[in-house]
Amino acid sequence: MEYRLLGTTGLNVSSLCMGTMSFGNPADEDTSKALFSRARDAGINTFDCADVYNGGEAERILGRCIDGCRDEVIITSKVFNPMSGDMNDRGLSRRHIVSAVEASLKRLGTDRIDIYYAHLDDQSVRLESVLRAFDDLVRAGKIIYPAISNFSAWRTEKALAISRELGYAAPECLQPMYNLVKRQAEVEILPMAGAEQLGVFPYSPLGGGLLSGKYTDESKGAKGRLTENRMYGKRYGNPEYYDVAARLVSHARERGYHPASLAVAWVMSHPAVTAPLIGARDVEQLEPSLAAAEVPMTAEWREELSALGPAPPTATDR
């Protein structure tokens, strides 16, 4: 496993980050612990979570997984999504951030969260208020690094500017969606992150399973997120995406690799990317993503894979 510096923090993180969205459902606790153990054996030291994953159960299971090795791992969590029917138990109000981090710390069984994300951008709240709340948590030692997920490039730059102007702890890393069929991050987010020396942990490198080789002409109707989860079905329902996936499967077969390994390795090879998030229902499903760390991806090979689908227009497209 390769290790990379997280922006300018001096923190070394594994070039793959283990996502825990499956912890608690569909992976039961024993399977989740097996996934954690296999990731650790592979050299992964960074584990991504969120309060909303399975109603907090993912955090609880992850907390039990890290018992005994807390100082050896880097733990993330997130705040934004509804955690109950209470209208104020959501969003990025200072009130919710303060209560949410306490709840996450309790579920995780730890005294600090290494990387704490604003899960989504809440434009009903002034950024100054959000950043001040995160800064206070840093000063209190409850989080180490603030971070943002699913923010546009301009909102990220605004957050950085406010943090610098007011002396707040600035966001140190981003979590955008990025894969072979969803490449919008290449237009502004990734170039911005590179210029600002921010860490980048892209999620969904397999496109909800589309790029795993599971959804081919030979296996139409396969069970998984794309067929069982309405959000993923809509997100990746474009027939052109399936064409890209079919070309990836064919390319992978020619090269002797699992398509999931190439899909993750392609994301990992972008110069602005720190570590893609990988995840699975069980250890067997995890293995191809772990194998991405061993793919000898070159700039030329990356271009070849990129050509399997259309590149997004540039920011100044005419």
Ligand SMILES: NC(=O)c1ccc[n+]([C@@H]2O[C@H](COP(=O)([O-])OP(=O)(O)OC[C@H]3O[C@@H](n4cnc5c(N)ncnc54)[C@H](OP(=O)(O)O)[C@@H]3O)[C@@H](O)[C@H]2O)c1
Given for the second form:
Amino acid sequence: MEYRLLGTTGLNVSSLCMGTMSFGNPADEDTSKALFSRARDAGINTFDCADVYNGGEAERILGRCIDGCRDEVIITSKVFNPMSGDMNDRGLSRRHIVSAVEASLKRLGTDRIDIYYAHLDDQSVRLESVLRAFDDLVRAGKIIYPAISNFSAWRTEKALAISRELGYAAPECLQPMYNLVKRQAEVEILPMAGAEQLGVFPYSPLGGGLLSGKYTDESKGAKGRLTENRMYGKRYGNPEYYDVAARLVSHARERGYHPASLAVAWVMSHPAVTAPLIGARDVEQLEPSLAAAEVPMTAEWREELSALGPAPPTATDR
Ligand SMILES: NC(=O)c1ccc[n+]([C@@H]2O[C@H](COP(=O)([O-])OP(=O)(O)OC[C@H]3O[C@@H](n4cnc5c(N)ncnc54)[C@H](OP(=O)(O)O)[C@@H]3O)[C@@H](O)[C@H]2O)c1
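Okay, that is the form predicted on its own; can I get the form predicted together with the ligand now?
And the full complex, kicking off with our chain again.
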């Protein structure tokens, strides 16, 4: 496993990081622990989590996984999504951030979260207030690095400018969606991250499973998130995405690789990317994503894979 510096933090993170969104569902606790161990054996040192994953269960299971090796791993969590029916138990209000971090620390069974994300932007709250709340958590030692996910480039730049002006701990890394069929991040987010020397952990490198190759014509009716989860079914429902997946499968077959290995290696090879967040429901599924670390991806090969689908439109019409 290769290790990469996370932005300008001086922290070394594995070039593949393990997502824990499946911990608790569909992966039961034993399977989640097996995923954690396999990832550790492969050299992964960073584990991505969120309060909302399976109603807090992913954090609870991750907490039990890191018991005994807490100082050897980097763990993340996130705040934003509703955690109950209470209308104030959500969003990025200072009140919610302060209570959410306590709840996450408790579920994780630790005294600090290494990287703490605003899971989504909340434009009903002044950005100054969000950043001040995160800065207070850094000063209190409850989180080490603030981070943001799913923010637009202009909001990210605004967050950086405010943090610098007010002397707050600035977001150190981003978590955008990025895969062969969702390439919007290439237009503004990734160039911005490169220019600002921010860490980047792209999520859904397999498009929620689409690029594993199991949803092709030959295997119609495959079971998985895209057929079981309406939000994901809709997110990846565009028939053109299925064409890209089919082309990836033939390309991978010709070269003797699993399509998932190439899809993850392609994300990994973008110069602004620190490490893709890989996800799996069991260890068998995890293997091809782990094998991405061994793919000798070149700039030319990356171009060939990029050409399997359309490039995203430019940021401005011209
Ligand atoms: N910040 C955010 O908003 C956000 C959003 C999403 C995810 N994340 C993070 O990113 C991590 C990874 O995201 P993701 O789970 O969407 O990644 P992904 O790699 O795009 O999808 C992983 C899913 O694909 C399927 N899959 C994986 N390998 C496979 C294989 N070899 N054969 C067949 N199916 C396979 C599995 O789902 P099925 O078995 O159900 O098909 C697996 O759960 C998450 O765990 C989470 O930490 C963050």
